[in-house]
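As a starting point, one isolated chain is supplied in structure tokens, in the form predicted on its own.
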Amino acid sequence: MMLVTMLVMMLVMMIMDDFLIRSALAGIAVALASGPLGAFVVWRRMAYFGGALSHTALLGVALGFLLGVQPGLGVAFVVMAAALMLGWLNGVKGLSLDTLLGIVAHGALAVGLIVTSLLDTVRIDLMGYLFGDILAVGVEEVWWLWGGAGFVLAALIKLWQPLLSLTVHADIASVEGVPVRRVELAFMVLLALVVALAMKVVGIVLVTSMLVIPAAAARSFSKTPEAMAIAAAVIGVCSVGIGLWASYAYDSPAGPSIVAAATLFFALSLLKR
């Protein structure tokens, strides 16, 4: 009942303020894309992979300013390039994935900080990029987020069955004719795109949380993979609503508030186990 009351109050406040409507639309777009994709992240134990990609985002921001293009485009390019490079290097003998993730994540973060320090003529709001600035989302950004989220969901629907087979057992999937390498690379690209989308909502530091926490919370309430994917999206959307309400009512940071709400859902899911 209290949750329903919070959501009703949130909706009333959104009617009053345009920037909250834009923030809610942006957050919902990210939640709808990250929830189902996050289910595969949880199943495949790839939380650190998402974290590594998020660390490369700062380099994308810095390169965007350096080259005079939108930082979001720079982030998307760098994160996708990092995902493809990790996918290629993962096949190199003698290199473990966790070692590669550590090298790429911290190497890209270091280079990003160096490039940022060299931009004397540009002022970069590092706090906004590190922890998100969803309340400052504009109309054009909302369209971009929904377009990106729609692309991710459409691609994930197409990849669902082969990706699910690959997740259950890679060798059997290969015998059944699943193009394992191509499906894995496609999944990594989608993951990179979601990281780029979520950065505006919760920031570089917390971006992995939108992939992992709603999906982890959904596991206790789901009996099928499809149900878990849907539940993860619903929990993500509710977390966005509650987080924005808390930010509006108590002047707390919006991005961390959204993550805290998702964590609360996860805590409640533990009671069902």
Second form
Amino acid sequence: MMLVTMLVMMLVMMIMDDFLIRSALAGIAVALASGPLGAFVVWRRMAYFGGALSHTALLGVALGFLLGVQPGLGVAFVVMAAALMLGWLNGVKGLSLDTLLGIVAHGALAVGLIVTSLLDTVRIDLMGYLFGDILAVGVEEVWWLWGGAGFVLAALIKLWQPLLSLTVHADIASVEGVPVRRVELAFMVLLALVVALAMKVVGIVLVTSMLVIPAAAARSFSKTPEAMAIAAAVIGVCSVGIGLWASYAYDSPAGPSIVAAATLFFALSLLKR
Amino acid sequence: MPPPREHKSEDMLLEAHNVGVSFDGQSILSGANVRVRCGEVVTLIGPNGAGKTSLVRAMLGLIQPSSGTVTRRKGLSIGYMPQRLQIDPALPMTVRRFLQLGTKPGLGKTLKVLKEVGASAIANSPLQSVSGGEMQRVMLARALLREPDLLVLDEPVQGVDITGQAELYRLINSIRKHRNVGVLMVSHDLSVVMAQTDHVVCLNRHVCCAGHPEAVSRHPEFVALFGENVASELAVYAHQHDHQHDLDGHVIDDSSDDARDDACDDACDDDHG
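Next up, the form predicted in complex with its partner chain, please; the one we just looked at was the form predicted on its own.
Up next: the whole complex, starting with the chain shown before.
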């Protein structure tokens, strides 16, 4: 028994040793989580919200280095803080959410770039964070991505029914006893986590695409919300496969290739309408 | 938000006591008193911006009143039908699925309630494809699936054509009788409503007057608000014959009389004696 386990572990290690396999595993993890969550982003019309959150991620990276913690942790923390702040600012009257998103996104991006440039002691691969660096993903990071994606999916399944109910109509859900505030908050946290995960694959600039495009492409094939969430995950995984293949075969940048593949799926889905 | 107070009396379903609502320090509504008892239809009328919806939302616990208290009977089940339901076209959802979102009724019960509201034909239609009148029926069905003691209807015939409006009111009335539920309703449609209402509360940022429809329709403040023509038409409509008594000559339904508002203007108090 021990021997079998060890053999399997060795096999896993050998496979993970191949950078392309690691990249694929990382991309699949992200696609599995971002697809279903992205469906909610689409239904709740939060594409720009996701975009704004992802722009704050660079600040998280910089703070992570500054404080000597994992950049991923820094990102998750900063993005969550930004999500909560946006929720609070949205209650302040006078400016539309649209404007607030523009302010928070670009304000945070600017500060992030400044802090990054001030970090003399470490060299941050800025391009890697902005446009993704999936091909350089390490074994440990793959574990983290799968752990994170697993957590997001498990939480989303648990939240599914109330979240769907309040997405359709928040007031009816509230009268029917759904704790609207708490469920929305939990959704924000999951969104922040997915931004932190997806950043590794497609980079800060393209994070929203992993949320929105597979879900949008899944729409025309789906008759129920659940089907759309699953289809979004499948399309995301296929996009990762095609993107990585294109990157390998034609030496195109991996992150953008994945996003381009997803966009192609969306274009094809239009034919079905 | 603190939980709503609970009423001890079995008969009283929901009561707003001296409720005021303000946004950004601007008072929308002040000193409103409304009570809904078992099997009673209470209608809130008033011009746009009178605070009707705000009062309803405060009574439902959707917003926190800035003053006053809302009391509900212990274990009260409320079926709420909002003004409108707008869901993103990207969310694939049939009418049937929408009905099963809140409670989890079996298919048999769902179809039975759909039949009760006369919308069996659209059970499997996408929610986005149903007409205005059908949507109101669907929302009514969702409210009924909760086996409510109280139906709260915010402009239930909005976006419905004239014949559809009359049908919808007939339906609401028959449901009320059949299920013996209390109804709290917001309405613009004075004529139809008046005939089917036990107690009318006329709002214009405060309670102008309240009482039996006939009494209210002759109240000076009501006449000032809606005009002489409307008022006289209503008086006729409510009773189907020309009435000889004036306001003092009194209200037939005594249950509505003691539910009359304490916050009524002096004039109102005088009128009711």
